[in-house]
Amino acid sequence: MAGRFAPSPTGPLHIGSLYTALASFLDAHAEGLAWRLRFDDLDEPRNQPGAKSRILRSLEAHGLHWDGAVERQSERLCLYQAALETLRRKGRVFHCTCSRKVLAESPTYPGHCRERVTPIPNAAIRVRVDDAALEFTDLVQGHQRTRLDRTVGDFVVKRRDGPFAYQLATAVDDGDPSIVRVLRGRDLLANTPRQLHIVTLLDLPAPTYAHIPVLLNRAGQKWSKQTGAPAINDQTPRDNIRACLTLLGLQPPDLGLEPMIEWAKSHWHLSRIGKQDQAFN
């Protein structure tokens, strides 16, 4: 049984991604789980050359050692295709040729192409949603309830330009019976109902979710590659880990890197983490 950390190789680790990686690592170990590493690398144009190797080096420099082989979504395409075929056999997908202009006119998918079940060229593939409320309990954010038909409508599982969509690939990967705990940033909470919808349609087991607050820069934006977050300094791992532990509600003693991480494993508890995003300058 395992938890997992799944960065996108669009650049090096920054303080926000290290903070999430550390929380995921500690949470898995505190629960007696393995901690697995997966690269969500399906969006090839956004992948940065050398980013995977650099991320691996940063994790190792900070004492965050993963269990088992590193997984890559780009090497799991056959699993996503099999999942798509299952959805097709169940009559849950259709082919959509709606333009961006048409889609922009409605807050949710308007349903124009719902009857197009036969494959056609130059079309996205969408999965049908129904009007039932989808509910789950997040270990940090509490009880969640939503209606996909009112929030997003039928959503894309395979893009018009070819790649499998994030929602499908992540649902299949996190629906692996060995993945029992998914800790990630609160910014991904809105994706969870869509992934749970797919997990349910595929008869996969759903993991337990914990969405922790994200770190914000001075402009109130999430620390990310898109907002110019600098790469983490691998030469100061002890200071970086100490800063992240403080942000995660822990007050570590003055220890070296490895003893500090061992201390954090034994003192970790999700109840120390608040629900709101935190400023970190």
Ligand code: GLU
The other form holds:
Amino acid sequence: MAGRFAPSPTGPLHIGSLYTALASFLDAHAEGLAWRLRFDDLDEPRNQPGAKSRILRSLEAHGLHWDGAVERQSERLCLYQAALETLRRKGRVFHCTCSRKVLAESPTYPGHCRERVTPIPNAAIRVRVDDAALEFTDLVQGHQRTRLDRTVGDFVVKRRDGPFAYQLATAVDDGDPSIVRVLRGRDLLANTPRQLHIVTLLDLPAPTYAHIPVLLNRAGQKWSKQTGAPAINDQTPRDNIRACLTLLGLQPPDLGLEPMIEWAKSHWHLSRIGKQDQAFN
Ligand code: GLU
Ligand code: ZN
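Show the form predicted in complex with glutamic acid, please, the one above being the form predicted on its own.
Okay, now the whole complex, with that chain kicking things off.
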């Protein structure tokens, strides 16, 4: 049984991703789970050369040692294909050729291509959603209730330009019976109902979810590569981990890196995490 950290190799680890990695690591250990590492690397053009090895080096430098082999979504394509076939057998997918312009006209998918069940070239593949509420309880954000038909509508599981969509790949990976916990940033909360929809259609066991606050920069934006987050400095791992622990509501004693992490494992409580995003400069 495991939790997981699933970075996209679009750049080096930064303070925001280290914070999430640490929280997921501590949460998994506190629950007696393994901590697995998976690269969300399906969006080929966004992958940065060298980012995977750099992320691995940073995690190791910060004492965040993962269990088992590193996984890559790009090496799991046959699993996603099999999932897509299952959805197809259940009559759940269709081929969509709607233009960007048409899609931009309504907040939810307008349903034009719902009857196009035989494959056609140069089309995205969408999964049908239900006109019913989808509910789950997030361990940090509380009870959630969403109507996918009213918020997104039938959504893309395989993109027109080829790759499987994040929603499908992540649902399949997190629906693996060994993954029992998904702790990630609150910015991803809105994806969870889509992933749960797929998990349910595939008859996979759903993990429990914990969406923690994200770190914001001075401008109130999530720290990310897009908002100019600098790479984490691997030469100061103790200070970086200490800063993240404080942001996670812990008050670490003055210890070296590894003892501080051991201390944090035994003091971790998900219930101490607030719901609100936090500024970090
Ligand atoms: N790869 C995604 C990201 O870096 C996270 C995916 C996830 O945890 O589900 O934002
Ligand atoms: Zn369409």
